[in-house]
Amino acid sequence: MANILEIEGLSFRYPDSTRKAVVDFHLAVPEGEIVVLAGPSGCGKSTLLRAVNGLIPHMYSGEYSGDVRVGGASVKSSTMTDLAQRVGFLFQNPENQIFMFTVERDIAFGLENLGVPRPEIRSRVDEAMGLLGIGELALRAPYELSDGQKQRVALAGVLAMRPRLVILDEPTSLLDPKTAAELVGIVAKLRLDLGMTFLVVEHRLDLLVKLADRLVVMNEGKKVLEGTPREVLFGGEAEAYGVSVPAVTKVQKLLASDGLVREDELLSAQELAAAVRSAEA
């Protein structure tokens, strides 16, 4: 399968900094994958996301080397308008990207800026609301919505642009556990039904380890670990780089070492409990 995202030797230093925020970073993401980025605050994750969606180098100047390609086209030689149609970005706080008077107007905003014909805008807005189950919110004002509903509206605005790659920047950080799990379920459905590709920065790994194809850990601007979530979290090095390993994974690793549960894949809390009960039977 073709790569939708290719990062080759990317390094970047902000003008007011003495050290590089990203250092010789390499990553290839095939279409349809879900890749999770993890690491301590200040490790370079946000800078990397800015380089993928074009804010670097188009909006942020600095010392830049290497290349980032989305859909085969270099970010450096693409316009922000072109990139907006190839890379969608969901902010940590949805209030940073929803600001119109009604939900449907907010979802249509990006399309209107691109000059998309009105019938096409109507079709895409309806499609995005249908995908996220928010059609009944169409005429509601965004300020009336819950945090979970706001996150869905913001994501609908991204999906309406029909990007090939969607970036989620700590999408569950402001959500309660139930709503966060619902959002992760939406991501799974979008990947399954539409083959969408996701690059996700997330600290709450327990929500994503069963879903992600790969886990990439950054530290001091460098990629220090990469593999399946099981390989990275069972490997023993992730915590040394400030990654919070889910408690259920720690328990599974201990029980697997005693032969009480399998270790071929990461288990959810429910699966682990079932495995323990089976071992005790």
Ligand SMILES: Nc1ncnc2c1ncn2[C@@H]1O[C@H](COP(=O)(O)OP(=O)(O)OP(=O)(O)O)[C@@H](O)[C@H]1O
Given for the second form:
Amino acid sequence: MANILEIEGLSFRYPDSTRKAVVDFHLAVPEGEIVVLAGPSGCGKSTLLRAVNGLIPHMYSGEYSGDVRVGGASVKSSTMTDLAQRVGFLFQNPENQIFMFTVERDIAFGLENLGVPRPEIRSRVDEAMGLLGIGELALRAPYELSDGQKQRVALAGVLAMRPRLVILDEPTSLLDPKTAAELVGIVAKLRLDLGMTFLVVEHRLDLLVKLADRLVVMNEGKKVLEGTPREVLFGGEAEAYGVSVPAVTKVQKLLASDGLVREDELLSAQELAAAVRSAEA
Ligand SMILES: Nc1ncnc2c1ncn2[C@@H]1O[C@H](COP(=O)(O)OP(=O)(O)OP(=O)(O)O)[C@@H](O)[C@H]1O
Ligand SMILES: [Mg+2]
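Since the one above is the form predicted alone, can you give the form predicted together with the ligand too?
Every component of the complex follows; first up is the chain already shown.
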């Protein structure tokens, strides 16, 4: 499948900084993949996402080299308006993304900015609310919603633009475990139903490892590990880079080294428990 995202030798240094935030970074993401980006605080994850959605170099100046292409078009030579339709971006804090007095006006905001005709806006807003199951919130005021609901409203605003690529920067950090799991369920559904591609910065790997096609670990601006979540998390190096390996994966690895459970794919807690029970039987 064609690559929706290609990062080739990207380096970026913020103007007031002595060292580069991203260093000679390469990544190719085929359409429809879910890629998780992890690594210690300050390693450059958000900077990399900014280089994908165009905030770098269009809004942040600095020393930029290499190339980032979305759908074959170079980010640095695309306009922000054009990029806004191709790359959806969910901020870590949905408050930064919610402006309007009602949920439906908020979701329509990006489309109104683009001058999309009214009937088209109506149908896309309804579609986005339907995908996220928030139709009944249409006329509510965003500020009175829960964090999980706000997150869905912000994501609906992103989806209404129908981007092929969606980037999420720590989307679950403000959410309780149940709402975080629901958000991950929505990502799975959007990939399945619409073939959307996701690049997700996330610390809570337990929620995403079963879903992700690829796990990329960054350190000091560089890509240091890349593979399937199983390859990266079983490899033993991830923890050295501050990646919190899910407890269930640690247990699976221990049991697998004794030949008690399979090691060819990552197991969920339920699957691991079932495997242990059948090994004991
Ligand atoms: N706007 C900015 N101006 C100057 N330096 C910045 C700016 N934003 C980030 N940096 C620096 O760039 C480096 C990478 O930061 P970045 O925010 O990309 O890391 P991160 O991996 O997203 O960290 P976190 O996990 O804490 O969100 C850090 O050294 C940071 O201090
Ligand atoms: Mg960050």
